[in-house]
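The chain below stands alone and is given as structure tokens, in the form predicted alone.
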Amino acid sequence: MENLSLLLPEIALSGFALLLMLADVWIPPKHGRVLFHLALLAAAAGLGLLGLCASNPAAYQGVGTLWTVDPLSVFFKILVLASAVLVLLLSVDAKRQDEHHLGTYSGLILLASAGMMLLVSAVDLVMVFLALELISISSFVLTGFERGDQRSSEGAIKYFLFGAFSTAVMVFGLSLFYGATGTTHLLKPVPQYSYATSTMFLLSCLLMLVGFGFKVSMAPFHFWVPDAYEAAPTPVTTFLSIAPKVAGLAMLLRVFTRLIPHPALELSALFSFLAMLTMTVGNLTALFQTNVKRLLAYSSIAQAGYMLIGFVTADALGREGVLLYSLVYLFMNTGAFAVAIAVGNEEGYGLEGFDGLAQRNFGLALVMAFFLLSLAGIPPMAGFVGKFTLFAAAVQGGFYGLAVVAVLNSVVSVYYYMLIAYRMFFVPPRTERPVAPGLYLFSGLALAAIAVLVIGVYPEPVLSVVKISAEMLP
């Protein structure tokens, strides 16, 4: 096949997960964290190899035959390996992790991993399902990791019925996209009557955007969420969070804004109504809940839909603003759940563990406030500089509207945020045990509050990275 070397970092970690599963078979349960620390390796080596194709295009970039490596796909797989090297240090010292199957543990977060990179580089809807199949299976298996509980099984079934459903969805879309262009590859150019006039065109278009709105949690195929993050494991949520979604809004990218651009379809309006309605309905839902897994599920539902923003605009700054967004909401969320692990593993995901943390860990609850600032937006986080700019581009798009309920969720969203900050720093503890993270976890909070508070203070590097990164082959 054309350019296959292209693909390289995603065949690598393919195998490679491959091995640490049949190793689960053969190493004893007492050396099973050995499996972690070897698959941190490979996550690592993946990002080297990726760092590789960034710093030299001309050797490292092109596009194959159902494929294409660019600035763009380059940015997410990297954000993808980063999500999945953070989400394995924060397995080490997560409460319950069973340790008689590390290996496969790790093996299906790098294969959800190596899926998402096929995902944001595929320009043929065959591999764009290939690819979204692997991402969901093993998602599916992951977020009903710990048998024994009840829960959990229970969170994987529901997911695994949306999912099955917004699959039938998204190939009934392919088979018409194909039925109205004869071909299922992107590059190809479509008969340009298609977007005007033909109705099987528009409708395979809507029903393509079924299954990506699933895997980016849009309003309304965000009902597996809530219960979905609240079974998985910890770990599993905070990845389930974040590199998923960043992968399906990559692919959003590529297809309606360059290949098959949405106001093109004259559907702008319809994605603007769905990213309001996606911010909406996780901020308001969010202001109800008690479990802090819970209001955070709600609140990457509200991510989700600020990150819409960009891709409602289908303009530079749009996809700059996407990409920002993107890599802030990386550390800043995994952030958040690397804090609510520590407090977690003492005391449960109810929102009353949070009470009195300040003197139970005054550095906990700093950090934890300073990642709760960022999601709100608050300047000088790294958030705020992420949505001022996916605000700007709604405005310079001409979508007032969209901005300004853009702002009034972010408004609503200090709300619950400060909930947590208040019960952290002004409620009374109702236990003296200190909260003491592992050294992993510790590792992994340090990592995400460095680039949080780095991004925000000075952000210039990173706003040139991603003017770069936004730049699309075909």
Second form
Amino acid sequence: MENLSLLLPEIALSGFALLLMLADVWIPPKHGRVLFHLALLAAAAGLGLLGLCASNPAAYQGVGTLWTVDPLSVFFKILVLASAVLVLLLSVDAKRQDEHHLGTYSGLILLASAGMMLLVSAVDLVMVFLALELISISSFVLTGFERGDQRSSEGAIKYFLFGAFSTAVMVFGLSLFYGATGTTHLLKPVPQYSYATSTMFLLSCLLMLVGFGFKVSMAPFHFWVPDAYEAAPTPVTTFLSIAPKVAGLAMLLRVFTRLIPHPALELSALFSFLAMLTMTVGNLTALFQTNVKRLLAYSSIAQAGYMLIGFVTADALGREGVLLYSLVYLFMNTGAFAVAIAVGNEEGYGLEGFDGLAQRNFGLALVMAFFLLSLAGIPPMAGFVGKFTLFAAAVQGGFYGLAVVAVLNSVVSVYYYMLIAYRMFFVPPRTERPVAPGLYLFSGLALAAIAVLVIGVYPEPVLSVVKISAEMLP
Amino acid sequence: MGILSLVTFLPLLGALILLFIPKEDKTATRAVGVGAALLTFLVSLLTLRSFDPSLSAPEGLAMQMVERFSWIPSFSIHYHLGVDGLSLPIVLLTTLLSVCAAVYSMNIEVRVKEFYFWLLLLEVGMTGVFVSLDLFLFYVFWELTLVPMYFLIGIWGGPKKEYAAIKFFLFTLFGSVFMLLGILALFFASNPHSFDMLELARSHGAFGREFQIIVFLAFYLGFAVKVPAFPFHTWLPLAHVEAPTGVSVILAGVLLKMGVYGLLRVCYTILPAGYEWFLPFLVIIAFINIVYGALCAMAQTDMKKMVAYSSINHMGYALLGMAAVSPTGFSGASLQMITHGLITGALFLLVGVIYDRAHTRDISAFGGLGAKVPLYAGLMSLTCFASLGLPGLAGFISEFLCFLGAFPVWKLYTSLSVIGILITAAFFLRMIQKVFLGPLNEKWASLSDMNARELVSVLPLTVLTVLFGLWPSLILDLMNPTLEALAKLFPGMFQLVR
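Structure of the form predicted together with the partner chain, please, following the form predicted alone?
Below is the entire complex, every chain and molecule, led by the chain shown above.
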């Protein structure tokens, strides 16, 4: 049992998650908030344990050969846990229908996080499958957590049906992969893709891509996104829009740019097309939304499209772009959702809730403007640095068409992001009642805002971390 | 911290101080807003002391007061500032017009704090564009002007403000994202990879002609929207008319100059082959801008709209001067940027003055105001004369230089463009006649003349207009050595068109 320490964070997190669900039984609903604090502690402990995983390349793989704990996976594990922490902060102050089962709620968030942490480490397709299922099942339940709300249940069912279908397709792809190569292990030295021309192998890759594409909301597998996002409790929406997406992208990076590089399979043109489709579909549909959760849902599809650029170019700069953008996206999207929760607690989630926010709480409106501008990629916000890196990768890799489509999409996206700014700053408020975010929400918001500004103005430290993490990809 | 950083970021300091002033205290807010702009202007004047116009480098780009240190080493991006005879006058223009706009806008009563916050932030972006010598930094500052302008138009503007604001935002961004791709293409084409304008200009020989043409077009999209060059001008009348007076001044006086400046600073020095290839088109666009802009202005009954369209016409002169690629043409274009900033800035302020009183800008709604408000009539007439190019005023010098420079190369288009001057004279004279001459329209019998706030914001511009008209070498000496060096940078240019 050497290097068991590599898995300590996941083990600890899962243990805590089960404990939290048990604690639900004993802790009365009126003290339910205690459970959030415990979950936060658990996530923080997980972050601390990740420090123990920092090791040398010789010890990347511990027991078995199912996973590898390299800088790339550590980077994404930190992102996932940071996202869990932020989401738990947001959850404390979000309005709920009832205070029951908060232990289950926070436990499921931790379990989903553990699944994502396993996913970004996985180097065996069986492991990939198990991790994906752990994430999916936790997310299905979380989406339908507002049991009293029919929409919530409807969204959860939709999500589940789509999810189950894509999983089935992916498993079929896995079996074909095994048939073509005789292994599910991705690190095994395989004869230089001599089977690359084999139809069975290509088909297996494409079918697996359906499963992965579902997770990262790649078009045309994105249909579940707006319904599930709108139906889920908003903190869960925040979580779903960030953590599974970046984890899925990390796994795509590992599998399809390093272990089975897609340029070798001559799939780059297809992936480039899918990236363009994803961002265009996301942006064009977002233009017509009147609900902030749906708007941010479509925006998150478009954001996934931008991140796919780094996956398409499949070179060092592209990988760095994905890593950097994932980090930035974590902060800016959490921030935007945090403001949406603060407003939504009072006014509901229609866009008209933002009317005149600048006059009700100028600070809140200003940071929301920061997050929106960051999402739109306007300097000096962090989102610009991320997009800049991704576009740079596209230009360097010679994907000029993709670059042009991507920048045009940025222009389109400004319209709907500014639609919120327009409501906040230009439209007079319908009520003078000030909007006051709770303490936990405020701290999450402040963290996100500081990160977005600091990374935007001085990105060098983050860039160098990203560089190290991306280069060490096995 | 060098003096250029100080000039660039002083307004930001002012904006941050503003955040700590309670929003009920409008007097203090205005004091800080105007004070920060004024202080920035005074500091920017200090640069004149250490600026040596005659300094030149063998390769033609002699930057002064340079500040350079590594900002993002991963992409070899530097924080690189510097000025030469091309940019320094525009920087001074920027800081001056910001003061005028801040002073004039003291009559704004709603959301004063936000107004000055965005105005000062805008000044940071504008100054930054003209002093940055690193393309990444240039782009950051370029985009930094967008957001404040969006809010300034959208909150304090006229009836169609929201539409004008988003149209301005989307148009400019549409152009500038292509510029971003151009910047990236240059970065990856250069060896070693660099965003440094000076280094890129030195290594322009390494870029093939086709590459230069494509990248030139990408940059051109960004700059043409800002100039605005036909057919990307449609955002301008809307934005200028809907913007509040002070902001129109900045829009016309400074933001348009970013386009012309960018064409000279980036396109011409880094992509000479692309620039050369584009010259025949540039001169046609200049011609269209001049004549079409003037004709559109002629058709307007709204004074502000007329002035807005006259900006398109005036920027056409600058483009014409740039198409000449000669010392005369370049100094004409550069001087045109300055004089247009002064004159049109003053015109927008003066139109604002009458609109604040009469709440209409319809030319035919007035009549006989000359005797009623003599001071206003005098200033307005003087500025109109300057704008239509009356000798003795600044506008004449710059337009004359543009024509003089362009004529030897583009005889046909230069001759045709003269029509523009004629039309400009026609619509300005018509306006003077309808507003100030004839019998007094009794409706305006109680109209008051300009007050101290308005005079303080307009007079500096008028004084400079007269001063540069009578004594142009005052400013030409500042820029000519640089422009001469620039024009002689590529002796081989024009082989094609000549």
